[in-house]
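In structure tokens, the next block holds one chain alone, the form predicted on its own.
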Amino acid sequence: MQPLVLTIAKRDIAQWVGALLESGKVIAPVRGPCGEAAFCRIESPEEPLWEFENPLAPPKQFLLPQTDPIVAIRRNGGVTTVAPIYDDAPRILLNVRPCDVRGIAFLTRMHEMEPADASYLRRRANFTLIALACHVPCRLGFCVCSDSGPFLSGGYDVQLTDLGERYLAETGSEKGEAAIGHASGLFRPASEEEVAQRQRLETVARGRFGDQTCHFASAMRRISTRRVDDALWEQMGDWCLECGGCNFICPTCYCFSVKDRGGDGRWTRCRMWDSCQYGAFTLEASGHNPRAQRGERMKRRFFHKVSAQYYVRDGATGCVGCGRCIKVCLGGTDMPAVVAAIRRRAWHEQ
């Protein structure tokens, strides 16, 4: 399929967000009632945010919900009946950032892989994806290290570029064609100069990345062959409180358990979020811990990130550069923190 390349004026985004709200239901970053940028489903068009930083909730959460139910369980007298819950509601991602749109193709391969998840994968497939390209990089962000940003070359559904005065929009996919096609007489087809413009931008944004990089190659070398002296690891796991935080707002984690609601011979079967920072997440049912200590869920949990290993595997590195956890860890244990610690060899207490 060969992708469509057209520009939309900014006076008329209102009116093709409309047209999309017609469509189906429609997730986007607002102003929450405090000033931060949050994802939220909108009523109107005049909700999303076009220029913001990026919200620290991911919208993973609406592909893969913090209690997500999956199994309907009935008892009607000796007889137990299961079935399956799907949502096949069609919904659209306006304006998520490159980074997130690799954590939504990293969560998706990873539920492709046998054996496969129907109840994520019926969702993920009727999501429409629009990516709004970051031609001015974030504070804390560093998703060139893992090709994540700040603009995409493929995986979305379409990719818009703010021009000044209008928007490019490039197509990936017949999903993309058909939320331009909702009000396709607001586009026309993009001069060269306009996708010289945006290349331009592209290359200008990438030149804007600050000092907080992640060398992943050196530290996936030295985790893939084991050579991280375990004290490293224990040294930094006392520094881990032991929130959960970094897997909550990464949008790549899907550690979860497994929880019954309900009753009286009607239960519901829901995927919870969990973490695997947690002392209890390993915790086998004869009292055992395989990592009761933190060095080792330290260990564990950048082994699955960062190693050859997982990224032969999953066809990337478990990380999309987007920064979060550098907000929210209170014990600095972050990512460019942590492999910076393993290419040095030593962990810098500050």
Second form
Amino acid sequence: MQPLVLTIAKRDIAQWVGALLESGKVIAPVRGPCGEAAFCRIESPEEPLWEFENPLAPPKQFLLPQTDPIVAIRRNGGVTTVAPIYDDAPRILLNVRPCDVRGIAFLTRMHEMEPADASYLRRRANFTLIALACHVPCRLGFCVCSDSGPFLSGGYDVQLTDLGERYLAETGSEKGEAAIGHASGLFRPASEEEVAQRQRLETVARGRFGDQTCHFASAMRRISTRRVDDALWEQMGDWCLECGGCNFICPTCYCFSVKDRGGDGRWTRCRMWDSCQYGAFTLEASGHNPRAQRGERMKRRFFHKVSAQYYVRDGATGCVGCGRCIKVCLGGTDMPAVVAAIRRRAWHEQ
Amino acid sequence: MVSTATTCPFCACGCGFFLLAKNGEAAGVAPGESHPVSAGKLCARGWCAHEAPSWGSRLLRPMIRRNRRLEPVPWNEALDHVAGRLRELIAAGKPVGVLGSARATNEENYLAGRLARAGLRTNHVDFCYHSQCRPLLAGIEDVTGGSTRPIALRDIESCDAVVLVEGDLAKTHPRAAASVLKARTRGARLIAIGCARTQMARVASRFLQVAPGSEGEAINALLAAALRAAGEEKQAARCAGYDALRGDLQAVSATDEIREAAEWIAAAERAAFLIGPSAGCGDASRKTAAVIATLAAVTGHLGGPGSGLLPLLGRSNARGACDVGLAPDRLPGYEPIEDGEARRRVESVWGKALPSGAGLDADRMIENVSGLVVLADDPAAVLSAGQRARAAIERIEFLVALDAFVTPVVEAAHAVLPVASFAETEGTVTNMEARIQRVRPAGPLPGDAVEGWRALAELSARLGAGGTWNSAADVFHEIERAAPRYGGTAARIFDGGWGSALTEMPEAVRFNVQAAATQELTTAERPFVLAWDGAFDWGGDPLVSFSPTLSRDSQSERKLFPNGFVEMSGDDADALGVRAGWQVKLGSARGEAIVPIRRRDGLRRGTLLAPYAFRDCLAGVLADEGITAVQVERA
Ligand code: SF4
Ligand code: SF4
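Show the same protein again, this time as the form predicted in complex with the partner chain rather than the form predicted on its own.
Now the full complex is given, and it begins with the chain already shown.
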């Protein structure tokens, strides 16, 4: 399939969004009541933001909700039935940033591994991802370091680029073509100059990172060969306040626990977000805890995200460079800070 | 998914987040970057705040106890019954009282206090957590002569010196701990004072390890050194008792370590002094708070911008509960009950004469009243009396519980009124910085539950003290008139965004400085100090016990140690020849107890710490004083 490369005038965008709204639930960044951007299901074509800093909470809540009913359990007399709960609603995720598209790709790859997780995969299969490339890097992002932005080379259904008066729209799948097909009259093929402009924007954007960088390669070498001193993990562990925010806010973290609720013969089994930084996450029934120390838990988290072993398995680092952990981490042990400490072999001076 | 901007119901840092609801039920949390306190950072409790309201056992119907069983009844019947029974008790000359809660909103607590004073005509009004936080607040008042503006968490971040008397700040107040860490990365000096090398102590520039109850000694030494540091005389004019303080500290020597720390504090342009509930309670905490306030005052860090004291309150609305007058001897505004001007103001707002004379506090109330209304709390889980409180509650002739959750109080109550949890109610709470913030409903009320303020308003009306409130905001507007420091904040609170406003608080200008009295607790015969860990026991709170994620730790601890435990330093355990889980016999002046030990690295030698949750297991050796000298041997 040849990708389509089209453009749409900004003044026609709302009409396209209106057409998307007719084909399914549309989720997009909107301006919330407290002034910040947040992913939210929209009701009208004017709601989506087109210029915004990526919302602090990634769109993960919509694919892998914090509380997710996955099994319905019924007991009637002596008969117990157990039925999976699937969510097959078609959804369009509009104006999702490249890092978050890569985050979703990571989640999907993990849930596809055997045993495949149908609950996630069916919901995911009904998502259409319309990405909005970042021609201006965000303040804390370092997606260039993990090859997940500021522009995507694949993994999207549609990728939009802001050309000034118009948006360039590149399709990456049949779902993407269908999304454009809902209002094909509003699009026209991109000119050569428009395609060239998109390339220039990408090159310029790539050159504008700098505030935040994250040198994964050397950290990966040390982590993979276990050449990071335990004393360093222990020291950094003292700065972790065990909030779990790094996991919850991370577009690629998926750890969960399972709990049933209900009564009177009807229960719902829910998948609930959990955090590998919580002391009780690995607590065993005997009271033994294989990762009782904060430093050990932090080491585990970074081993999963940055080791060559997992890079090979997952096909990517477990970090998409969105920079969100920098904002949520209570103790400042976020990805760039820890990677820098590993390279430097020292936590920051005090 | 519906997203609602609201305030965290756990600790008194007062973080804000978006509570996410699906099909009317709380299902998740998203942090809010623009929030004035939390700025996008939350602790584990905040991140899991949605769990208890949707996973907990919720009260859905009003109930009255008949033939020993709680039976559902219509609201009107329940309210009439409660009002009727309370009136009967009063007519029979029996005492009745009301307990509000540090987990309830300002509107609920205000109406609870108003119900007691204007409806039941009694000053028997308090909230259980008050017994834990009052000494801290009182110690500060001893020095400042009244309430003084606490330092804001954001301001801690730009301090050059932070003095921390712990607890275990990383666990009790993670958001405040984050501010301290931020200051630390900017080069601030952190001086931690406590008995255990906690997380904060490990990142501190100086850790002064002291026995529980001896914090005052270390602070005295800091004070003595600070007074000797050049330039401190300039505060003398603002400090009553300055010369006496100098005299008292004349003989106190300071090590080089202490001298250097005192110099950091004295030289700091901005400094923060954080006081947690330290070991022991009552008078000991009050004195520690007073001497820390003194240290802040003599070093010029009290009563100015960017510096100050922060009493670390454990539960979300402890300060608000004080502010709206939930105290047997204080009125709305936290003014003394005898204050003529305050009395006249409250009387004119309520249109009722106020009862005079201080009432009973929570501890005495549960022992002495015949009728008790308990709002959103379980006294036995919070009061130091523990199981004795449970027994006292069960003896009460007529017990009314208003709660969102099924708690032990509900199970003992004669009447139960189901009210909203934080996730379904409108209202305000006040954090430990004295910032009033909005609580907003993320979903509909479950079953027949109503908002707490509404249930209390209905009850008040039946007891002749009704009002014309149609919303929680109406109640807030009345609070603005009754408690002047809340006056004029409504415009900012109801602005549609986070809705957050600092209360009007005076800056202290003159101080009554004082040194800490020190005394040796241990003897040759009883060389160990046994103390309760001052941290609030979240494991006994429904917001944690009903949260699958948050209760994991506390529940497994309760299961593994059904008879409690004490923490002991590894060196002491080795010296005694006991391993983790082994029993030791403790003997104090009061009596004996046998408990297992847990090794705790970094705990001061000669110290035994007992989690507050397990205080009942140690009642034989250690009771309400919270600290005692013991003899320890292998059992
Ligand atoms: S966000 Fe930071 S403080 Fe919170 S668990 Fe992760 S590393 Fe620890
Ligand atoms: S620090 Fe306190 S207020 Fe903030 S999220 Fe945690 S419990 Fe809630």
